[in-house]
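Form predicted alone, single chain, as structure tokens, below.
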Amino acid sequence: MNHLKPNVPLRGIIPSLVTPLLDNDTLDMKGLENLIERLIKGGVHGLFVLGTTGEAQSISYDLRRRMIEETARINQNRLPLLVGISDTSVRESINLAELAAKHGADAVVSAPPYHYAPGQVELAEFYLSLADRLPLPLFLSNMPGYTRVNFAPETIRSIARNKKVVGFKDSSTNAAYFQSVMTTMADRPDFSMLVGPEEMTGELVLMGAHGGVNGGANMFPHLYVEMYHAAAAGNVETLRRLQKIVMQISTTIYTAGKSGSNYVKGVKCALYLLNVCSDYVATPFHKCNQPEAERVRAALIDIVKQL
């Protein structure tokens, strides 16, 4: 069954969900399923896996595959399931795209070919040839900081021209950008507009985008729904007062650490300490030591008093 009805954009929070391992090749079933269980629970629109909250780029094309696998089996076609099949390898793409529609995925996400970065002309002419060849329907991920490559408003309408191009989502962390590309799609209101970063999700939704891919839904599922329906409906109090506690998480458990996979990492440990999933973080990262992980905790203890 495919979640995704023609002409309606995907709304809603859909979290990038975390890969639960036991180490570098084993994934965390248990922790798995205990992790959609509460996403369901909680309220979210949709699953995404193997985006970068979800450690694609650190993980085996086996672990994708099982992830895959696994995710779709547990979710058993109750919402709608986006994969992420980002990659220098256009074939590698495509296979990933062709085993999620063999396991009932909804939708394919890619960000752009990393390393050497394409110009907005060769970036137009991979995302028409890729689409061309995918079974699914398929999401661009704007994510300029580990890509090195923006999407030109222009480029993206120019690629949207074909059909299986169906929606957008944004990680630069640029409202003002993000708005320019909403007003050059304002005549495709099919065309689906998502926020990456959480902090700005509540704000963007209410200048009319669809919905937040937001990480830390995977630690407070019902919060990140309830902002997302807040600014959905023009409920300014609400949001303000569910923003708050957004910004806190981004600037305690996202902080923990010192590194560039702060965070994962911080998720991870949250995710840990709330008895949902492992903490392990895939090579070459660490989880949080003790004092990182002390900080997480207190941070947890505030964030569930308010909620």
Second form
4 protein chains.
Amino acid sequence: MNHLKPNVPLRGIIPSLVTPLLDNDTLDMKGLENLIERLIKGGVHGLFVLGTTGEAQSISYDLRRRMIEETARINQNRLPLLVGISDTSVRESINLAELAAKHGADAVVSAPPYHYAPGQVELAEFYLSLADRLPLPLFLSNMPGYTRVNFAPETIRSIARNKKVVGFKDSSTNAAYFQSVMTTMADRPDFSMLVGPEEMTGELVLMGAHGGVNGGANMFPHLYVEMYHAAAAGNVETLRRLQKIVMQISTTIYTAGKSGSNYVKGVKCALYLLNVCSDYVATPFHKCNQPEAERVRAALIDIVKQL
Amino acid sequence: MNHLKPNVPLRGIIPSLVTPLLDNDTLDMKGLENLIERLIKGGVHGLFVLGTTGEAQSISYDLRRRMIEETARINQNRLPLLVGISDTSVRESINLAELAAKHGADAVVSAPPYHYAPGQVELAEFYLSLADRLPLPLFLSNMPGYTRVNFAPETIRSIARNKKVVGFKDSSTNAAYFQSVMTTMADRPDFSMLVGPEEMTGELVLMGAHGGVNGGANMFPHLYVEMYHAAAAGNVETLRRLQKIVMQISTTIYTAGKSGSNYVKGVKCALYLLNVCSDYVATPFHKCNQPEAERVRAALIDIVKQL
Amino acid sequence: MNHLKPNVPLRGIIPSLVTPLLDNDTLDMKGLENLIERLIKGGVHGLFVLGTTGEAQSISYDLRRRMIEETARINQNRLPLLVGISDTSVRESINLAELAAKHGADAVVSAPPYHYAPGQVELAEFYLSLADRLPLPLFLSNMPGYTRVNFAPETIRSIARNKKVVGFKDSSTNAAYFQSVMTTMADRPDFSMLVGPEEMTGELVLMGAHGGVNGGANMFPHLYVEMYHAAAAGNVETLRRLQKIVMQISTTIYTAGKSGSNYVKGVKCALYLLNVCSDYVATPFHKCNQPEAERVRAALIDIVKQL
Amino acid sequence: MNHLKPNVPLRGIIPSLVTPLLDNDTLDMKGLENLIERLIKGGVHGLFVLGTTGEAQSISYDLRRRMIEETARINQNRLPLLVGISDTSVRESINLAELAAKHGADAVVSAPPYHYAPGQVELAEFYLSLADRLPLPLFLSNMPGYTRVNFAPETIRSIARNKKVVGFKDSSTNAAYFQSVMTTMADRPDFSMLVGPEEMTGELVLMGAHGGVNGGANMFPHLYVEMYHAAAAGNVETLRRLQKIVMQISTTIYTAGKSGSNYVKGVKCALYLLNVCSDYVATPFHKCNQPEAERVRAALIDIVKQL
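Having seen the form predicted alone, the form predicted together with a further copy of the same chain:
Entire complex below, previous chain first.
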């Protein structure tokens, strides 16, 4: 049974799950169970594992496989399960997709092969060839900050002619670009348009996007679900109120430290303080140190009051 | 008489005017008059000259001075007049500001000194020192694509302690960043938060921004004014409808050619076809060639039908 | 038996081998044998497999393991063998290093974890922790165009305090930077300083670098070896003469096509025309098409005349 | 009398002069005289004013004009005088060039219009049109870090068909690229190929470049002249010895502070300590503070010993 219906876009909040870790090579199994139950209880519309928030590129293939298996086992098909298969090697992407399919995942998500930065023509060819070899529907993932390539709107349109390609998730933070893609895909209401950065999910859902792949939903799933519903319903007042809290999370928890890993380490630190899972962050990054954790704790206290 | 009231943010649509040119060194005076009258009639809330849309960096200082004088003369103080003074040299910026003040402009707009890319500390020092030497209120302009530096939200907050600094215009296209700045400036309701890219002005005004510095308003001032009012009033349905037209303009007229100057040359070509002003584009760029102009004409016909 | 002597830098031409492929998942075994025998006969000073020229990130882990095993088998310890272990996951890097050690490789080469761009502090920590867990000496590889991070000279110096770290290979093309690193490492004559781009290997060896990790040596090993010897001996006239041929290779064979993969596809096309191995290029890139191959053929004819 | 001979490339060390300042708007006249006399006595082969080292973009047009006049007056035609005319506006570039011609300058130097980043086609058109309107020979200046555009070798070749275009100065630090341009221009021995970064001038002159436009020569003209002669004569041993001192300057004096203005402020601080001119640095940057100046002093003492 696949949760994704033909010709209906995936909608709602699909959190990009952190990968709870005890160390670089060991899943925090209890933490993962806590996390998934919390998300389901919070009303999210899907689960996305092995994204950038999930530190997929930092952990071994064994652990990535383990993460797929365990998430599928815990989820028990209660929610649509999306699995990140981004890799520099097509073969490794396909291998992960096949494992995901075997365990009942609903779709896979793939950013362009990082390391080499392909052009638009090669991007289109790459995805068309990949889609045909995948056992599951495919979401394109745009992460130009990581991959050094940005999907041109026309490239998305051309790739989406293959019906295996069912949606687009944009983590570029460029709202003008996202609007251009929505315009280019306006005659494809079945094609799911999802926003990565939670800071701009509300406004873009209000303008027609289908949902958000938000990392903050790991901590406060209900808040993001509410924000989504307010935006989808055009309830401006509620949206503005919830946006304030979302921005407070973004400007406090995600800036706990100084390094480029702030976001993931802030989320993991908060989850630890909320008794959900371990705060371990995979190499080459680190979990919050004591002063950083204190700042996260203070921020959390203030945020929780408003929920 | 200054149009900007103390402790009240500037709101609405302030088009970034094109500079109508007959050639590299000659203003199209009739075109400039047509343009300004059209904008005033269209209901815009201010005029911004010598921005990037105005090709300020491509034209000589004589022409920039001329543009200030003539715009002021035609405007006759009917609307707030903002003048771009961005330069690599502080002295030249101040010179332009003094001329603007002499001719009754209401404020100046300054992007960080391009060429050299200063750090955040130098950015703050630069603007604090500049503000003190300016005869007019100052709007900060963020254009990281041109200046290779992005104002950190805390830098804006620190600069805005100087009451001569009255607002921020962001042309970064990064909506998550804009939301962060709004959050950082939340206790300063007097500080004007303006959006550059028209593709994302509606959604951000709806979320609390004060207005848009939009180039498309050169062509269709009334459309952008309507969009602003719909967004400011939280009228989602109207906003979505108007956003479709704004996006149609963006994805047809601004992509007439292949080069980096598409946007300005598309706007100028459309203005020419609308009998407003000349389509000449300053060196090193070019006006639309015949096939490009034909595409703009076809796009215009389709757009005008919907207005 | 390890070819790398304690306190003696690795010197000379260590070609970055292409990975001969029949398709995305199959080594061209005969081609690999031809290639290695050709390189050894050409007098090169070492073999480097699974670098960017070897398309390591495009091929599967199975194939990378296969490449290590087969290269080691064919080499039979005749030349120092360096193995690329660059990965986003430390665990996968270590796994490859252990396999390399098992098959008698002499050292491993690692670029910073791409995808995430770590800062200098994290870079140092990462490599110090990695070095301790590796069974073989380590060369740092600088590829800022791919990894979005550049080793600060002081970071290299600090990492090199660990005696497992024996050298630095720079593919940045920035000669001023390379000179800075040489200056910073001047009191470490045992630390091997290697140049990636062959266009600047000669001049930098002449100024004190120890050698080149050049892709062009796949095609013409003897030429690059001669260039190295001329440069190391300070034989300016010979160097200038050979540099002309090296530049002819660079400006003809590496620019056969239009895309970002030109370099690898040009080298592989030339190797095919020289009857060394297959010209297959891994996804997402392509081998030369017919007109591109004709240009390579014409260039080869002209180059071979001068050897 | 023009110092530039037809069909003979300009050769040697042409220092990019600092602009000695008492404050943002006032030349340090005595300092400028000291500086020029020192350079002439040091044996340099030309003077280049109003480059990036000269902070041209930071100072007013009045001051730029003043700098041209005063330099010409002091120089008294003793050395070839090159004047930077880089601007975003063609008109302002031409104005400066005309002033330069009037005062007897020998050539002008122009980087692509910063702010807007033109494509290759527009770059070629821009320079061909500019050259025709200039009263003096033109050197192209490549500064991709500032202008966000890199001259393709073929673009240089195409522009150089205009005989008013007599040379190319590259400040990209990319030695592989410089070698490519030399290869592309190999049949134009009259076209002057000059290197910006002094850290790589020696090696590239040794490989065939004609000289260096080096900022360090402000401080130690004789050292750079010696380095040039050693390189041009293929005297490897001397070159290696002098390169060590050049690198010591680069790694100590240019890194006195933390900000992006280090290089200019380090040179000006050293010139002040050497009793040549003021250490004032134009807004938005600062002169060395006390601890930075102490580091420069210590470095100078060590450097001077070796000269």
